[in-house]
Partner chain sequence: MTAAILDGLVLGLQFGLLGVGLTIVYGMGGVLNLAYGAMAVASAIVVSVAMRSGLPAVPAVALGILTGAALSLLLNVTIMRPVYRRRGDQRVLLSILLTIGVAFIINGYLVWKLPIEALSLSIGGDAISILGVPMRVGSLLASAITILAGVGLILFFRRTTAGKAVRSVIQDEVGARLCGINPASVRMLIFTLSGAIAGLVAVTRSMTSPVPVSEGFSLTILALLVTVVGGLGSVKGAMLAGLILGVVNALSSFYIGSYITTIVLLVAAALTILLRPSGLFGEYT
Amino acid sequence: MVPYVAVAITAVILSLVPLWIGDSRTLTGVAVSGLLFACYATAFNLIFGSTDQLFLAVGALAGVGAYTSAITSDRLSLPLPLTIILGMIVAMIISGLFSWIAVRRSLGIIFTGIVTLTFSLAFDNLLLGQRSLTGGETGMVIDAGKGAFFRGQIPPYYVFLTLLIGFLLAYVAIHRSRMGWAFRALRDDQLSAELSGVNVAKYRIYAGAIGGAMLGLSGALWAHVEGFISPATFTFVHVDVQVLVMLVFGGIGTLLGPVVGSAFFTYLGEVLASFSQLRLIVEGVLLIVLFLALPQGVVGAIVIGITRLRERRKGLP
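Generate the single chain structure for that sequence, in the form predicted on its own.
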């Protein structure tokens, strides 16, 4: 019950943010972006934090969902809900293929990262090259969804808040199931997991496919909420680096690590918005301090502290 209570409390706290922001369109946009990155980080946490698959194509997979949905809705005039589902499915298939390749070729963490990073760079070049479809570096204005409620100022916030809570609940449900048990087993020791009868290949592909579906859905929704996408929206530096930093800060493999990390760095980015170089320095220093002092991340350190406190109260050594 504790994980579900934590998600409920998170939902209540985040639902009150628009009251604090007020009528500021700029701050609302920052908050929506923070929720988007929390969704990205949660999906990445399911893939990397659960099964040690370093997918350095978070932005590319979200971009696949975004451009698939945008192109099929604007150019083919397909219904908007259908195009969003199509974007999610395409991203899910590609992500699942990454996991399948990694398993078939016995790729370690580093080589999996290299393969997915190569895809990310290739996807960026594809968007720039297919100007007739994607608009190239100038981007693509999306007409589908124009005038809908989610193009307003406040509704996008609650759209992505609902998506984030859904992702967190799915994360809890997965980790409380047999699949979650298998994830923990293969993350702790792959060889021992195999000897225990865990089908490592199957569960890694499951993690990759589910995480990819989450990323594709997030990207597709963002495309229609924002009404504009460009290659710069989904670059490795803009998305993957930020997501990795947020997750490391919050705590890899923890439920609320992605939320804490995205909230902190979204706020920090707004505070240091006028000092771009200073922001990079501050983020770098924070990460160094974090790795030295809190290698488990903020949420991980809190969980460990609570566990030790309970053991002391029970008189355990």
The other form holds:
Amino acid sequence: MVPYVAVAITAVILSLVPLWIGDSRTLTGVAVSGLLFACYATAFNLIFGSTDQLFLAVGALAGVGAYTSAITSDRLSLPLPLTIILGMIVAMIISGLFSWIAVRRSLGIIFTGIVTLTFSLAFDNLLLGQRSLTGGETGMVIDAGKGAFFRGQIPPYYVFLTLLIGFLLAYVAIHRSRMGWAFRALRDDQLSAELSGVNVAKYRIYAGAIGGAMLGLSGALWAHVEGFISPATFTFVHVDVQVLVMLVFGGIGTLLGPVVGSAFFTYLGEVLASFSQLRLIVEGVLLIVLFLALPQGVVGAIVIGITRLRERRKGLP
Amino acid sequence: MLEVRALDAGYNNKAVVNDVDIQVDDGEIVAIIGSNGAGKSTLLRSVCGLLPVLDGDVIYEGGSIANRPVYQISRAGIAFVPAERHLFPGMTVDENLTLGAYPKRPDSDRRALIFELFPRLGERKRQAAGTMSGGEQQMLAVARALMAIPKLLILDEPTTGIAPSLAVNTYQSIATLRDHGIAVLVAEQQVPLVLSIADRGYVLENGSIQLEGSAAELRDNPMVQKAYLGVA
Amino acid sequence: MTAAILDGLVLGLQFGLLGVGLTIVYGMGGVLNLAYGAMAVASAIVVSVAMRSGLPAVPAVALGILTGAALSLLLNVTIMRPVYRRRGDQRVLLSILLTIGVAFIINGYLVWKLPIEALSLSIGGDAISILGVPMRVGSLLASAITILAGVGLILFFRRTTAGKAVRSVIQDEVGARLCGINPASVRMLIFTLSGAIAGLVAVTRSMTSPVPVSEGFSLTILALLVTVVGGLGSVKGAMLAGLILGVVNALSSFYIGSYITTIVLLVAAALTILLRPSGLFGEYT
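Form predicted on its own already given; the form predicted in complex with the partner chain follows:
After this comes the whole thing, all chains and molecules, with the earlier chain placed first.
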């Protein structure tokens, strides 16, 4: 039950954030983008945290979802929900394909990282080059979402909060299922997991595909809620580096690590916004200090702390 | 020259070897015999610095070398040939030997002696170590260790994975090292072979010394005969 | 066509040397230095600033290369220390994260203090005809320096005891320690060398095209691709991979042009990795 309670508490806390930031458009924008990154980080956590596949194409996969949905809805006039599902499916297929390739060629962390990184960079170039379809560097304005209920009736903050809570619940459900058991087995020791009959390849591909679907869905929703996308929104530097940093800071393989990490870095970015020139330096210093001080991430450290405390209590007469 | 005192050693802070005392004097060949998993490798590895010394001490030429970095122990004159050999597979025989002498320049007399002991290596100076047979690699591992002109040579199961006839040759070569003033500490499961050249020996089982004595005493000991020499 | 190939070779030589600097660090300690490009840029900017304040080109370049070496050495003796206490994938991952932090700091500092600085060494003189193609003196000088540096590195690794010690640690660290080699000092040597190479590449590159403050990230990515295509840890492989990628780059921009060139390059890199995960020269250095 504990994980569901944790998700519920997170949902309550996050739903109160708009009260705190009030009517400020800028702050609301920052908060929404923080939620989007929490969604990315949760999906990435499922792929990397649970199955050790370093996908450096988080932004690109979200971009695949966003552009697929935007192009099919605006240029081909397909119904909006259909295009969002389409975006999700295309991202899912590509991501699943990465996993399949990584498994088939037994690529380690670095090689998986680099193959997916080449995809990120190639995708970025494709977006920039295919001007007629994507609008190139200037990006594209998307009209299809204008009348949609999730753009007009619900504030964007709650759209992405719902999405995040959905992802977290999915994460918990997956980890409580047979798949989660397999994830733990293959993280502990891949060889013995294989020997005891866990189909490592299958579960890796599942994780890749589900994570990819989450990314595609986030990207597609973002495209329609924002009404504007450009290649810069999905580049490796803007998304993947950030998501990796957020996840590691929060705690790889922990349920709430992605949320804590993205909340922290979103807040930090806002605090440092007024010293924009110093921002990179401060982030760099923080990264180094935090990774050295908390290698398991904040949530990881807290979990370890609680476990130790419990053990100590048990140890007392 | 080497004295191991009340040594505890093992992995992850769990002692595999407990309270072991052994001693090697100048120019002596000392055998450590025992079955698979008795702790022989753990003992030798901790002496050489590859594993931590958890308790006790290792005294070499009057000073403690316990928990010193491997490279310092090596430079102090202790050459270790692990069972896995740890050769440089992509380098030639010659290059492996050159590195054996590191940080000194390779000594030409020593090189000549090595090619006399192991003529096979002389024929294959330019061959990559990784492409040689198991027996040749074993020779190279010993040869590389000798290039450092060590005072003490430590060998862990030098006959692993090589043909029985070659094993006999290996031990004949080891026996000649005594004439060059090199002390040898060798762990071996092939007990008759090692006792045929050793001066003294220790029996290590379950991580502690069960028995010690001269090679002749050990050969005549009924327990050793029963357990390791196949005498009913 | 000949012109495209020659241009590709000029570019490829730089790619190759760039990859060598990154690959030796990986081969050595199983770590990736993602601040590598930032260090190259820092070296270039030091050269540029030094020359603007009146230092002649040669000492300025020397100062720049020293800067790269010093930065890299500093990295090795500070934040790389905890990295070496980890093993395997954990080690690579921590090195990636920490060096991203270092790259942020270097980039951030340069963008803050010298946002429009760029190094552009223009070498005068009339174009020289090679195989009927007029080549700029800058390209030829850059290539000559790169080839010299490459040959020098190979001789160092093959012929000198220090170079052999480096290779021994790459091939079997335990064996090297048993031979009396201290891996920590070898790593120090390699990190310093890697930084110096980064600086040198930044300088030669600036002879053909300007190296601006913002170039760091793309240099890192380029080095990473070359390194992986050549086989992580392989010096020969990195050089060959650099040449191949340089020629692929030049040919595809000659025949296809536009953004597709970059995509062709990336696809070529990805395919090599997939077909030969150990790289072109996967096994030993």
